[in-house]
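In structure tokens, one chain follows: the form predicted alone.
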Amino acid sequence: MINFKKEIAKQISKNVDISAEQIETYIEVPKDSSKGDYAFPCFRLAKELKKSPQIIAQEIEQKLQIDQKVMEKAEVVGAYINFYINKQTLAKEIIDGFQTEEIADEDGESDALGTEEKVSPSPEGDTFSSVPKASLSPSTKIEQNIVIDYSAPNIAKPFHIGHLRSTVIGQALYNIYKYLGYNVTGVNHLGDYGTQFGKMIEGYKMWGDEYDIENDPINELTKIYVRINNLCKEDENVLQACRDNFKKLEDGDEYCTKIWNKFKELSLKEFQRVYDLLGVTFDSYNGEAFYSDKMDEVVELLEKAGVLKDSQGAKVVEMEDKNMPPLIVIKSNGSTTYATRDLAAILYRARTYDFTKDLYVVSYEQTLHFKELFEVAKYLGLDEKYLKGLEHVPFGMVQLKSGKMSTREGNVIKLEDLLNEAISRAKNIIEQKNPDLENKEEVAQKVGIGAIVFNDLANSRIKDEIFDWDEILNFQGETGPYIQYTYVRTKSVVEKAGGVPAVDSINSEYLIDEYSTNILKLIYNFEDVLVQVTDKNEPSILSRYLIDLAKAYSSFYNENKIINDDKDIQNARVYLTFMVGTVLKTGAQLLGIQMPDKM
């Protein structure tokens, strides 16, 4: 497929004493397409040419040597120069660019998607499950480890509405770069250790007989935590047992791991059914326990960089010069901290995914603590490039109308009591609108948890957002909803007209207008989308193309007519309806959202 931005590119450098690569970087697309598809601002080049802008651009303009099977024209704008591509190349790039027959993967197993296992290929017989051969499946392996921390909910506690936004931006961002041909590890670094478990223990000790555990475990231990909690504000030596559990955790004591293991078996459990609703899953679950004989070589390789400090019985690294308070590495009690446990997966998973990447999805409210630990981590004697990996990819908190949630205070809105009402809500307007609608069930549920993580993915992760069931659960505007709505259209306008017509009957001079080309634009973009997604690690990128897309498609659907007296019009605008199906099936599974046949 042409590279435009490449094209243009070579021409101008042709002109100019700069690499085409370097040219590339500085080449824009205009948010008003009538100021061209491309525009090279040519004020980059002043301060090198000692020339204005304006005479720059002139310049350039003159002695470009324009293909007009590429180009249509380049104009002069001020200090720019816009560039028009060629509407019927672009199409028939595109069209050439997609393939009818499925594309197998590694292991000869047919993938209508060309990723692997965490975005689930289209059923057999789909009539679009053909794969966008180079504008939408990328080819290349790249040879770049990511790692992703995401998810990550304390065993013993609810999975409550607050993990929603790690767990989805977590997934769509290993979805994203799976999909661009990175090799991928999804990590669930579960909340299994720390002085909660003290607490929990000795309340489990005291109570324990009173609660049915075994059968509603996580409403039930939640009920111990709270109630330990507050015996701790009111006696000290309450709360001096419970940091005396957790070290003797630390320790092995027989009886206080049998019982945390106990936790985390029944919490797991209780997890995985909020994760299959969901479509969410991991490569690992090593949590906090995992690194508890992993912490030795830490404190080790800390002394021996000269940093631990004793302060007041307790083991810290003096952040001062940083600005920063000091990173507690072991407290009085010789017990360990969150931060100790992080430092120690750090090093493991340098040595065991040799990473160029490990990003942690957790929310903002963290952001002082990556800072201190990525510091503190350049004292551990890893290579560079790992220390130059290691990302915080922070995102906003999701509060209750009332304020925030505290698992201690008791109010939390678990996430399965939110998905499951999804389903109901989006089962309601469903048997009011289309009754008669075959597995009801299966596209509620599609339409329910497809709108609360469309809801999540909508806008810049860093937004705080404000929990209101009116408003995530509304089915009208860009939503998730609107865009599975779209899909479905453009899947019952290809059976209208009797299936995907062959490539080679499309003639691409029948979709030069103004819509059929705005929609192909965004086909075409739709890979670089992919790209700007992992650059920024921010999924809402890939949410709003897939609205635009929508939106662009709605304007074709109202201002042409598809099934057509005209075979010729009617297989290219049925062809370009199957390509935006595809790409809207494509990128809502990449976010994690499933696409139903009828709504």
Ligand code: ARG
Given for the second form:
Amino acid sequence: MINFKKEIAKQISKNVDISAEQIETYIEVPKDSSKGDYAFPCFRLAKELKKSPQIIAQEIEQKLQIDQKVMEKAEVVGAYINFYINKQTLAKEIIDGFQTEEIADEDGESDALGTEEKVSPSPEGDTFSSVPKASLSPSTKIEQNIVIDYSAPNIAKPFHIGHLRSTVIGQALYNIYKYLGYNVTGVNHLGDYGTQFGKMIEGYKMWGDEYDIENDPINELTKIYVRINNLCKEDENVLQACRDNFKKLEDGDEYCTKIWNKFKELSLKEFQRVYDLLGVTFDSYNGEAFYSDKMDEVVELLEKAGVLKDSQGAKVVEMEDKNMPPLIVIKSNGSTTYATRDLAAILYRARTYDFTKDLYVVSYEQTLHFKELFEVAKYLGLDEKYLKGLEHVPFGMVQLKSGKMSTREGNVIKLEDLLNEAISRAKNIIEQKNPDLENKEEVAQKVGIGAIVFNDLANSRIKDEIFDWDEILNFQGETGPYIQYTYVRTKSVVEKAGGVPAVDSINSEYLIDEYSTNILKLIYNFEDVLVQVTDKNEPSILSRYLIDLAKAYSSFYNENKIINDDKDIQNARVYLTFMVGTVLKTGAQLLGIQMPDKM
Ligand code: ARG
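One more: the block was the form predicted alone; return the form predicted together with the ligand.
Entire complex below, previous chain first.
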């Protein structure tokens, strides 16, 4: 496909003494497309060439040799040269490049992002279950390993709304890196370690049979924990027994390990229900406990580096910035910390995965933890490239429209309840709008979950997320359901036209109106958008893009008669519709949103 930006850069660089690569980084895309499709601002050249940017713009423009097939025209406005691409070439390039390419999955069946995709439209009507992957095919493999640490709930504790963001953002990043061809490892760094398990084991020993932990593990374990905690406050002997349990657990005692395993297994079973609803998967569940026998090495390495200091009985590493508290590696009671396990995990991941990036999708509340962690990691003797790859990907809080949604202490909203409520609210809306719809349950699930996931990814992740039921389920708003609705519309347009027209029947001349061009420019940018997502680890760039594309299609739909007496016009517009549907579906799936066929 023609790279318009590169073409422009090449032409400009012929006339100034700056490389095309450098020029390319200066080229902008004007917000208002009446100012051209690309613009080259000449400010930066002014100093070097010792002329005013306006003069430079004129001089460059006069010498430009524009290939009319690529660029319709170039115009100087002030210090800018604005470029207008040849719309028909754009249309033709995209249509020709929109090759259907299917990927074979492990079972050898063709599959795009886990859904069944066939290329040829079946006469029976279900044209779009056949949306192919099209030119949106992932680029060639990229020989880089990306580790993404996300979700990471704490076992025997509720999987609450605070973990939602990590799970959803992490999975979206996972999908997008993978789609671009990276080798990605998703790690669920479970919180399955700590002195509280010594307490829970003691509580379970005392009253285990009073609680139905098989059926409602997390609620029941929480009750046991509260009860034993209270008892510990009253009875020093019980507290000691709890401490002993934890020590035994660390030493691999059979009974303690067995019970702890049971807590873990039951918790994971409960988490799994949430993961299934969200379509979330991991390659590794190596949580904190996995590192219990890997921390001695961390202590040795830090000692060898001479940075481990004694401080009131604890062993700590001081930060370069003395305003930051020291990082505690061994507490005064001899036990290790969350940070020690994270240091062990960095060593392990560097050796096991040889990562280029090791991303931690964790709330902004842990910013200090990761800052200190990455600083101390310098003393582990790792290659510089690993240190460079460590990155905290923080995100803001979830807030109910009326105040904070979950606090550490009280009113914890369970994620599973939230998801189920979204599904039932979606079901109610469907009942009202389209009572005769088939598979209402399935559609309600896709719409409800899609609404929550999209809301979570709609704005830059660092912003607090506002949670408002009416807003996230509004089919006309900037929401997941709006994208699904637009997709369903593209599908029904194609069906009405009798299927996807053959590519060679499309005349790109019919796709040069303003509305078609807007869409084509967006489709042209799809891969670039994904690259931007991975540059910034910011899935909202894709969310915004999908909203823009859905809106551009709505305008196109309102302004252009698609089903048309002129079959050539119809074919071109239907094909454009098909491409929009394909991009919407692919993009939504990357975010973790499933598309219904009808809604
Ligand atoms: N379990 C932790 C929590 O709920 C999150 C762990 C994040 N990952 C990490 N490697 N520290 O706060």
